[in-house]
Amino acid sequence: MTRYQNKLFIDGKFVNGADGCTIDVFNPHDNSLITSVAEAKAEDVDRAVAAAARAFPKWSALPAAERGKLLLKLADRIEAEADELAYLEALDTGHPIRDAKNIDVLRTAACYRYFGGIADKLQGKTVPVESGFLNYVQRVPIGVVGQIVPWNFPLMFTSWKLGPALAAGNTVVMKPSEITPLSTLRIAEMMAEIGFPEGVVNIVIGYGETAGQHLAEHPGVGKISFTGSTAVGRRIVAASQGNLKRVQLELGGKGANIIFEDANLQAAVNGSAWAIFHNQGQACIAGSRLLIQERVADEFLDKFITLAKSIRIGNPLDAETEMGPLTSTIHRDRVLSYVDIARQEGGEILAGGQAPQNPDLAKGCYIEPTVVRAKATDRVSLEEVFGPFVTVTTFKDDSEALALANGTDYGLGSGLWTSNLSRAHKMAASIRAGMVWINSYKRVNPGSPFGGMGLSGYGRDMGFEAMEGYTEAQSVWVNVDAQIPPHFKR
């Protein structure tokens, strides 16, 4: 029988909340209970963020290479115990278990390797001043930073949100979504276990509206970094104006994904099926509107609603499977009344749009992967559905490719197919996101910054950039001769 840790993680130790409430945790193939988990509330999350504060003067204290070795230690754990976490992450999130193995555990490993291997490597610069003087830059760590992450992709979020802030010498306070803590807790165990000190990482599993709302108002928390819909970004930013912390947003996308009619058209279904079915479509960064120039569209359409209706939905923990449950009944029923609006805006459903009709699915948060002709002014085309859901609009021209991939507020990911590369090269300067893929879509590496424009959010998780993002620049002056200052000198 597997054991669930399920306990809040606070100043090094699995405790209970301090009321006693729990939150119930379900499998989405069948909305059975998998466990209970210990609640936070606002007591909770000031015990963590204390525990956070005591611990950050020894950590920033402890060398930077000290600190990138016990990144590297639990990159290596992640590896070492990858069919458990594969499992942990397919049963609470509906990913199919082999992608949960063969990408996720292995992505949030590379992820915490390279930050463990960056730790040292954040360099400060000397500025020319005047003659006498010497002037220096260094990054200086921020302090506590509050981090508050999705349900989609919750194992490797640990990775992108821990790995930066921790190689950079902040202690930290992560409220993972309360319907998928499971892995997140299993990485602050191992942490545990490989010796990280205590008070350095804190996990509170709560409601966004208590834990959540709490931690981005405390005054002890520095900085805040949030990944999640941009309506709630807004209220994050208002929640942090009590001390001016720090706020780092990754939001909602709406991502354009243009096929030209001289893309390798096999590629390009291919391509663009993985850009919106992969994790059932739950992504910021899905590829969830086609753009089709005419001359190919019939073409393209229908190698691609072949490819979708050819895609194995089941359970997550069958190898076989390709495409799992949505994550929750609440966002499975949100995603279906998506179709209703398509219906209703004169959309025409080419595929899917409904519960798949196999027996052994029915208790599940299922839905088939879904296609719909739609205008580029429709509801269905601007706003984030967030599932297996993907509109079609086709253009003429360039210009009108381009209009189109830019008439959302969103801008967060795009991708582009065509074997034309000043095309390619062109299209991507003038497209409003903070990633463009060519012939290729979702790619990411942990050297490599994510993130978005607009609605999108800002700030940068991965790269050198995060690393940036979790430090504060502080400029040193030297007076080099020693010299007293000429000003009221008596």
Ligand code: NAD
Contents of the next structure:
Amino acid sequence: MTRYQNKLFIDGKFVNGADGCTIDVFNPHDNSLITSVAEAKAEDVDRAVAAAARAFPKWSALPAAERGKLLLKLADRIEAEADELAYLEALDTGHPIRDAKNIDVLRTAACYRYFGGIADKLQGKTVPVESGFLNYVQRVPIGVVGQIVPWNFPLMFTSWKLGPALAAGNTVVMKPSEITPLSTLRIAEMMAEIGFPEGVVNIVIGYGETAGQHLAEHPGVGKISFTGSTAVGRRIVAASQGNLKRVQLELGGKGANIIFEDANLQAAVNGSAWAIFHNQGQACIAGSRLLIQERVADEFLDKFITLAKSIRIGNPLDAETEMGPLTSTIHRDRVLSYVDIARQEGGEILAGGQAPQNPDLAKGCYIEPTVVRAKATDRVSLEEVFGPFVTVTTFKDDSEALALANGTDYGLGSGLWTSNLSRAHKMAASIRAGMVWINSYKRVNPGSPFGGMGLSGYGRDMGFEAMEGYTEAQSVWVNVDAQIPPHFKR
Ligand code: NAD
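Form predicted together with this ligand structure, per the form predicted alone context:
To see the whole picture, the full complex is given below, headed by that same chain.
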């Protein structure tokens, strides 16, 4: 029988919450109870912040390469225990196990490895100032950092946040989603076993309105890095005002995925299916708006719908499964409500729009891959659905494609498919999105910054940008010639 770590991780120990409450964790395949985990409330968050504050002086003073070494060890450990982590992630989130193993676990290890390697490569600079003075700028860690992540990629997002924060010398209080805590708690166990000092990382599982809100308001926290919905992002900004903590926001998206008539259509069909149906569409960067040039729309849609209908939906633990359940019942119902909205708006359901008719999946949070022809001004084309739900709209020329692509207030991920290089680069530069993929979609790498514009948030995960985001630029002035200041001469 699998053993689940189900306690809070504070000051290097697994502990119950102060008031003994627990949160039930369900398997989205059949809504059975997996386990219950300790619930953190304000008092537990306070204990975690205090532990992180105590750990900060030693951790930040450690040579950066030593911090990196621990992250490198963690990356190796994750790879060595890939099967167990993939199992936990598939069970808890509904990710197909083959994706959990080949994508989530590998990307997680790669992320810790990247930040393990980069830890001692963040450099300061010297500035040419007036003679007699040396000015240098060094990057100093912020202190205690709060991190709040959602349920759609818990293992990966934890690494995107912990990797750079720890490499840069901060200590962390992390609040995973209350819906999917299991893989994060296993990572905490690994960290303890590998030898991360007590208090450097603290994991508080709790609800957003209680533990999350308290962490975001906490005066002992210097920065909040938040991934989640735009609505909660606004609350994080408001909560940060008390001590003017820094805020980084990775919020929702409504990715435009543009198919030009000169694209390799088969590549575009496959890539577009991946863009929206990977992880059941529960991705902030999902290509959830298909914009197709009129002349190839019918041919593209024929192929795309045939592919969508052939996707193997099933128990995520089955190695053949290509699409699992959505991660919770509440979310499944929310996504289905958008099918009703589409119908009310006069949209045409071209595929899916319902739960699969397979009785083996009847208890789970499943939805068929759904393709909806909609107007660009419809709610379903403007609001984030966060499910296997893609809208289809056609366009005539480049300028119309661009206007449609930039026609929402989000600006996270966007893709375009064309064999015309000049069009590709011009479009990429004009699309208001933090990430643009040309003839591909949804590629990420720990070296490349990840984040959005507009209502998709600000600041970046990953890359040197993330390291800089977890530090302050401190300017140091040295009076090299030991000049006596000329002011107030007597
Ligand atoms: P959510 O905003 O409801 O919750 C995200 C996290 O915030 C959870 O841990 C939750 O417990 C916590 N939270 C909720 N209310 C809070 C509050 N008042 N104060 C502090 N914390 C609070 O989002 P979700 O439903 O878990 O995730 C889906 C959303 O996340 C989608 O909108 C998706 O686009 C977004 N997302 C964005 C990115 C990105 O990188 N831009 C990545 C993945 C998901």
